[in-house]
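In the block that follows, a single chain appears as structure tokens, in the form predicted on its own.
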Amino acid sequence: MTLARAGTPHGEVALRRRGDVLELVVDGAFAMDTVDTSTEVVLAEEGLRRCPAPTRVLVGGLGLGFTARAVLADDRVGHVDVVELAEPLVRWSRDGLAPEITGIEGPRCSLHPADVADVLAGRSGPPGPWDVVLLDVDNGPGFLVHPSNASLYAVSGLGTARAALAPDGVLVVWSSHVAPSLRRALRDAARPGDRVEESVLPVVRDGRAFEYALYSLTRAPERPARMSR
């Protein structure tokens, strides 16, 4: 059953329910559900657990809202700012369409309607630097449901990224795919200090077995300016 469906600039984005299942199709394309939504809580986990301080936190795709909850679940955490392309689906969450979407937003957490490309470059939305940022806003580079998301998977956006995140912030990019052209360029975006990881997650679904990836970049601390004589 479709809840909702509504046209934006970048293709029809829609909510269907099927029995207790929650799906989101994006442009046409399976974009997640609520079969199995581990990895999106992990993605959450693994950036806050990498980070000593994660007081501001940006989320790159709203989804379902299982990163933003996971998030908004750690004490150390003053705000989150959840980005997401697709108007409708943020308008979705505000007008309680479906309870997994409903409740996000409050003191914690707001919700920007806007292209995170535009928010990390400060052409948009809120202001960084941030202390984490997870980026959930398509399959991977492997499989675009968006093409102009290539950006996003590239050394020039990963630098983006990276420049956004305040000293000892850290980066997380999911991936439906274990991605060694992300490995590669998330090492090209890297500075001296940098730390960049790989982690795999097996994921069985429908009887199926997949490997999901997270790509991680630590940014070095800032290194104390030097007393001049």
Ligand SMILES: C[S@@+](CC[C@H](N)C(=O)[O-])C[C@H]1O[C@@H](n2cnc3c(N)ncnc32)[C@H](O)[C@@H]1O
Given for the second form:
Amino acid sequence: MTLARAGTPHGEVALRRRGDVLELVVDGAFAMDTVDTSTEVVLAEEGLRRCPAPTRVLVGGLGLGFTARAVLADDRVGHVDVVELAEPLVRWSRDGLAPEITGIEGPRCSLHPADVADVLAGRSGPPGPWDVVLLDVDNGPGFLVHPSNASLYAVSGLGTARAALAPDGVLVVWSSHVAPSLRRALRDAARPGDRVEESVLPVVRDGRAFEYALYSLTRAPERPARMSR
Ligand SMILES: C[S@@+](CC[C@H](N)C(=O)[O-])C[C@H]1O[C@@H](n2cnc3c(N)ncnc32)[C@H](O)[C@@H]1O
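Could you drop in the structure for the form predicted in complex with this ligand? We only have the form predicted on its own so far.
First the chain shown before, then all remaining chains and molecules of the complex.
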């Protein structure tokens, strides 16, 4: 059953209910459902685990809100900015259309209808820097729903995301497949002292085995300026 559907400049977005399962469809393509949301949660946990003081967090892609909720479960987090391209999804979350996406916005969390690429580049609010940036906006570089997201998986976009991090900050990118090109791009976007890592996440769905992956960049701590005399 379709709970809601709405057109956006980037295609139609729809929420569907199949028994207990909630499904998000973006521009006619399956984006995600609630059958197995473990890797959406691990995305949050990886970023938070790697960051010594995750006070400000940016989540790119509200989806069904599992990454955002996992971030909010960490008491060290003071505020989370969740940036979502599909404005209707933000509205449905605020209006309480389905329990799974309701009640995310609050004193510690703001929802922003915007393109996360614009936010990371400072072309629209909210302003950075962030201690943790978590990106789950598309399937990964090999299988994009929105071709306009390609730059987020390329050196230029990853470099912009790195620049939006506070020193010691962590960027983690979710991918529905192991993506050597993303790992290479993240290495090329890194600066001396940064750490780049890949974690492969095996998932079984409907009896089929998949390998999702997370790509992280931990920004080097800022060195104190050298005294000269
Ligand atoms: C797979 S879902 C995210 C799932 C989310 N991690 C969760 O836990 O439910 C991807 C979301 O990113 C949004 N999106 C796609 N491109 C975007 C962009 N450039 N900026 C912000 N959000 C984007 C989609 O509309 C969709 O809601």
